[in-house]
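Consider the single chain below, provided in structure tokens and representing the form predicted on its own.
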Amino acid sequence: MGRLEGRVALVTGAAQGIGAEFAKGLAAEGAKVAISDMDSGQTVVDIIKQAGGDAIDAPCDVSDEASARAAVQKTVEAFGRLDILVNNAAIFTMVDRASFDEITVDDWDRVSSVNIKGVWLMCKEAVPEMRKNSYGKIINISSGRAFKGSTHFLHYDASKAAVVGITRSLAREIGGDNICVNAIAPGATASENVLKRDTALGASMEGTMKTRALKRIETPEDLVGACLFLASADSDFITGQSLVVDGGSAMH
């Protein structure tokens, strides 16, 4: 029997990349899982059900208020609770880099929109259905930029250091419900948004590797075991935290 058995999860931004591999993981541990993107998910919906899970595709907009809670309700309406949300929606690939004084006030809230407001949304609408049966796992993704202090991407590394101050007020404000709230801040990783947009992994991936301890390039595998630990009992006494990820770049 899986570590997940009879858990229900909504994983958002996992109709592919790094956010599929959560879902496939939950999935192989016995986790009925809700595909949430603005894509479809049934690509990975029916990868799930051949290897003998059971998933849906709940399609959501993260920074909308009704598409979250639209997403939430359907995966109550097909599994009958919500246990575990993995907050894993985010813009990154799409959102050029550029010095702090060149950085739009469209793209600043374009990524605070989805960012921030999405992983605060998703928690709006999910504590609710957890408090129902006094027991949830909240896994929000921040970045381990955000613990470097990096260069030419503010408003993508404030909207990840806000998730690591979401994650640790949150944590005090539902812990007497029984829902932990953790976060995990990936390095920069080989998904396939990152792989389309860079081919050849480039200088600044290669630059990355340099900084670990691990000297490799992180892949989407590499973040599993660290959410399928907190989203199981096995992380039951644990809340507030963030893990770092990251091959051993960050080190906190």
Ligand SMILES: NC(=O)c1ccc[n+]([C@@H]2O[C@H](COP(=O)([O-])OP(=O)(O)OC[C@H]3O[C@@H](n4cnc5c(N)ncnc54)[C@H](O)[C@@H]3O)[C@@H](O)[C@H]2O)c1
The other form holds:
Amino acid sequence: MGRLEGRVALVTGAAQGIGAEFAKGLAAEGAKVAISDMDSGQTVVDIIKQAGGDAIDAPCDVSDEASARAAVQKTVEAFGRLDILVNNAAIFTMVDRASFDEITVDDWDRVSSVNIKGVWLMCKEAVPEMRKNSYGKIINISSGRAFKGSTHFLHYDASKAAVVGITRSLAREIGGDNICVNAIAPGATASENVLKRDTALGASMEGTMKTRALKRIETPEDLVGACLFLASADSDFITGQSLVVDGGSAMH
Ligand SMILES: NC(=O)c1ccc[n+]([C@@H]2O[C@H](COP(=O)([O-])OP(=O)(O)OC[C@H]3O[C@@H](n4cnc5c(N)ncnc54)[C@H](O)[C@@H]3O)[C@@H](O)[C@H]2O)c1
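Could you drop in the structure for the form predicted in complex with this ligand? We only have the form predicted on its own so far.
Below, the chain from earlier opens the complete complex, with every other chain and molecule after it.
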């Protein structure tokens, strides 16, 4: 029996990349999973079903309140409850890198709207469902950049530091409901969009590797174990924490 048998999870930004690996990992442990992305999640749904799991496509724009609400409602209608929310969706590979004084106000607002407001909106919609069962796990995806500092991506880095802030404050606010809120901070990870779209990050994978205690390229699969731990009863007394999963590049 899997560690998440009987649990229901919603993973945002799960149509591809790291989110898709989280969804597949949660399903392999027995959770029923909703794939919530701007893009169709049907391919990931099919993969999960072919492997014997259960999943639905619950499309969503996390930055839109009505859309976030609809995704949570669709999940609960399909599976009867919601136990696990993975806030993985982010504007990341689709945003231009630029020095702090060249970032446009439009880009700043676009990144904040998805990466910060989107996390808050999904929590706002999911927590009432978790409260019904006095149990829940929220896993927010931050970034090692929030701990290390970096250049030419200030809007993104600020948004991922905000995710750490949301994690800590929300953990205190809903601890009384027995809902745990934690974050995972990945290092530079060779997800398909990083390799396809983000030529700067894709090209610097070898360089990043040298900053790590464990000297190899990080893959989406490297992040799944931390997600399963934080989604399972194994972490029931851990909340407000940010776990850096980057092979020992940022240490805090
Ligand atoms: N890959 C890395 O190097 C790396 C490093 C640190 C942190 N992260 C974080 O990990 C997460 C996943 O990264 P990835 O490499 O798989 O990126 P990705 O760009 O492949 O995936 C992001 C997903 O979010 C979806 N999305 C974007 N805006 C959305 C919205 N408004 N509503 C719903 N879905 C939306 C996209 O369609 C996409 O499927 C992100 O939060 C990213 O910031 C990635």
